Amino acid sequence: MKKVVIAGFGFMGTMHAQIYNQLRGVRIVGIIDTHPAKASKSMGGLGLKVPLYSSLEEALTDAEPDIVDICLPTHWHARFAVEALRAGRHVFCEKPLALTRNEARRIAEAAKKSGTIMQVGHCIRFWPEYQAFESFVRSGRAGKLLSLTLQRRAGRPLYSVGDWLNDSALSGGASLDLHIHDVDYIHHLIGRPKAVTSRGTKDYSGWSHIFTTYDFGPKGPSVTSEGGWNYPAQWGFQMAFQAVFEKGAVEFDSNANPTLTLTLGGRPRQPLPFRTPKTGESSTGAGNLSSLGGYFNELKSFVDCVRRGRAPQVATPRQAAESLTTTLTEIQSAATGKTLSVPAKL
């Protein structure tokens, strides 16, 4: 049985707790949070009776976890990840990996030296519809991918403790916290772009909406994406993409039913099947697996890697650092109004 400590028990920390409670071979043994009243209330709501710690050092000494799951504000990721890795713990870290390339490099190097397992929470690589789309692209059923457009839009986030999400010094703004999901998926599906051209909207929370065109060379597909959270707070959330192939098209819209559709050849549009997480992993679980989607899949994959002593191949620290590099280049492009090459090295 692998023991887990979750660092940060806000929205994502409680989400992870629900998932760990449904996975075999893993048990939560502690929570780290500097807001004890709020964390205790959330723990009570989940029926979670474990110690609450104020520091990673205390948790490592007292709970002796095998895994540290980091769900803290982004500016703390590097400190907690490096400390946990140097202590010989396996680490799952929420995205984005860090705020800067230097921090991301430090984490990736520490992970490499540690001999333990680390995975980053780029959940779109594990999201059922996006996985089905990836399989469809690889199958070649519709021929060559000609173009791909992705969107990720949200109402202004007003739920973070101390409103840290709207402080770009702590979160990196919508570009780094929200839009990076699609940047990472582009890396996963197509690879690192040669260059980016970005424009956007900047306000008190940093780059709150960004629009980017990616250069994959004359033989690559045309790829664009946009991401932002400067919609009204009650607007809601949408993730979507549209892909055009030589012989068809695939569309995804998280707010549609069905969410994923295929138009192939002369046939009318129809649902494109995808697999949802299986129930029954544990009889003590809580939560709605259909809504947990990629969050469930990514943590299950991580725990499986820890069990088997096998390094993950998807959402690795290096891959997360590469996606961060591209996103930071987009921010620089938007700030300068110039097309910029994406660095090939971390």
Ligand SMILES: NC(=O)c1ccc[n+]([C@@H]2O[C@H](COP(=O)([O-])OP(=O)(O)OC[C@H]3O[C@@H](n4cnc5c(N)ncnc54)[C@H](O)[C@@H]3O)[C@@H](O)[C@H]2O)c1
Contents of the next structure:
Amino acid sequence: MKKVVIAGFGFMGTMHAQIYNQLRGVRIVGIIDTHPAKASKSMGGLGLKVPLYSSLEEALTDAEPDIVDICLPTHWHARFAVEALRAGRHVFCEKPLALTRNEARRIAEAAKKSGTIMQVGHCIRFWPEYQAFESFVRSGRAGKLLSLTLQRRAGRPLYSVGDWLNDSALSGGASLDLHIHDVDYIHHLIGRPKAVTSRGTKDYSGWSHIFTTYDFGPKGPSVTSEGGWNYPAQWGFQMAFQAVFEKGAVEFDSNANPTLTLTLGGRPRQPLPFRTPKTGESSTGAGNLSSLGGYFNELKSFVDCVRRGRAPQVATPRQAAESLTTTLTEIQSAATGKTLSVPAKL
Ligand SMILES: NC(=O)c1ccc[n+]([C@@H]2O[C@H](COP(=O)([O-])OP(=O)(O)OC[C@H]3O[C@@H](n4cnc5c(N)ncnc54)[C@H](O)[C@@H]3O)[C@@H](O)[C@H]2O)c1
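Hand over the structure of the form predicted in complex with this ligand; the form predicted on its own is what we had up.
First the chain shown before, then all remaining chains and molecules of the complex.
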């Protein structure tokens, strides 16, 4: 049985706790949070009776976890990840891996040296509809992928403790916090772009909406992406993409019914099935976005890797650092108005 301590018991920490409670071979043995009243209330809501710590040192000594799961505001990721890795613990760290390339490099190096297992919360690589789309692309059923455009839009987030999400010095703003999901998926599906051209809108929270064209060379697909959280707070959330192939099209919209559709072979648009976790049943997405599927899949995969002593192949610290580098280049492009090459080096 692997013992896990969750650092940060806000929105994502409680989400991870609910998933660990459903996974075999792992047990939550402690929570770390600096807002004890709020954290205790959330723990009570989940019936979680484990010690609540105020620091990583205390949790490492007292609870002796095998795994540290970091669900802290992003500016804390580097410090907690490096310390846990140096203490020989396996680490799951929420995305974005860090705020800067330097921090990301430090984490990736510590992970390499530690000999333990580390995975980053790039859940879209594990999200059922995005996985089904990836399989469809790789199958070649509709021929070559010609173009792909992705969107991730949200109402202004007002829930975070001390409003850290709207402070770009702490969160990196919407581009690093939200849009990076699609950047990471583009890396996963197609690879690192040669260059990016970005424009966007900036407000008190930093780059709150960014629009990017990715250069994959003359033979590569045309790829664009948009991510922002400057919609009104009540607006809700949408993730979506549209892909055109030589012989067909695939569309995804988290707010549509069905969510994932295919137009191919002279037939009208129809649902493209995807696999939801837990039951393993196939779904057509008729009104049921896979919901928490990506979060469940990523933690299940991580825990399986820890139990088998096998390094993750997906959402590794290195891959997360590469996605961070591309996203930071997009921000730089938006700030300067120039097309910029994406550095190949971490
Ligand atoms: N993968 C996803 O889809 C997804 C979605 C949301 C958030 N996230 C990421 O998860 C991380 C956490 O975000 P959140 O939405 O849960 O934030 P949140 O504000 O809801 O929760 C953060 C928690 O950390 C605690 N905390 C702050 N500083 C601390 C410290 N030094 N030591 C211990 N506890 C501390 C706070 O009290 C709070 O309970 C961020 O990196 C965010 O980008 C990922």
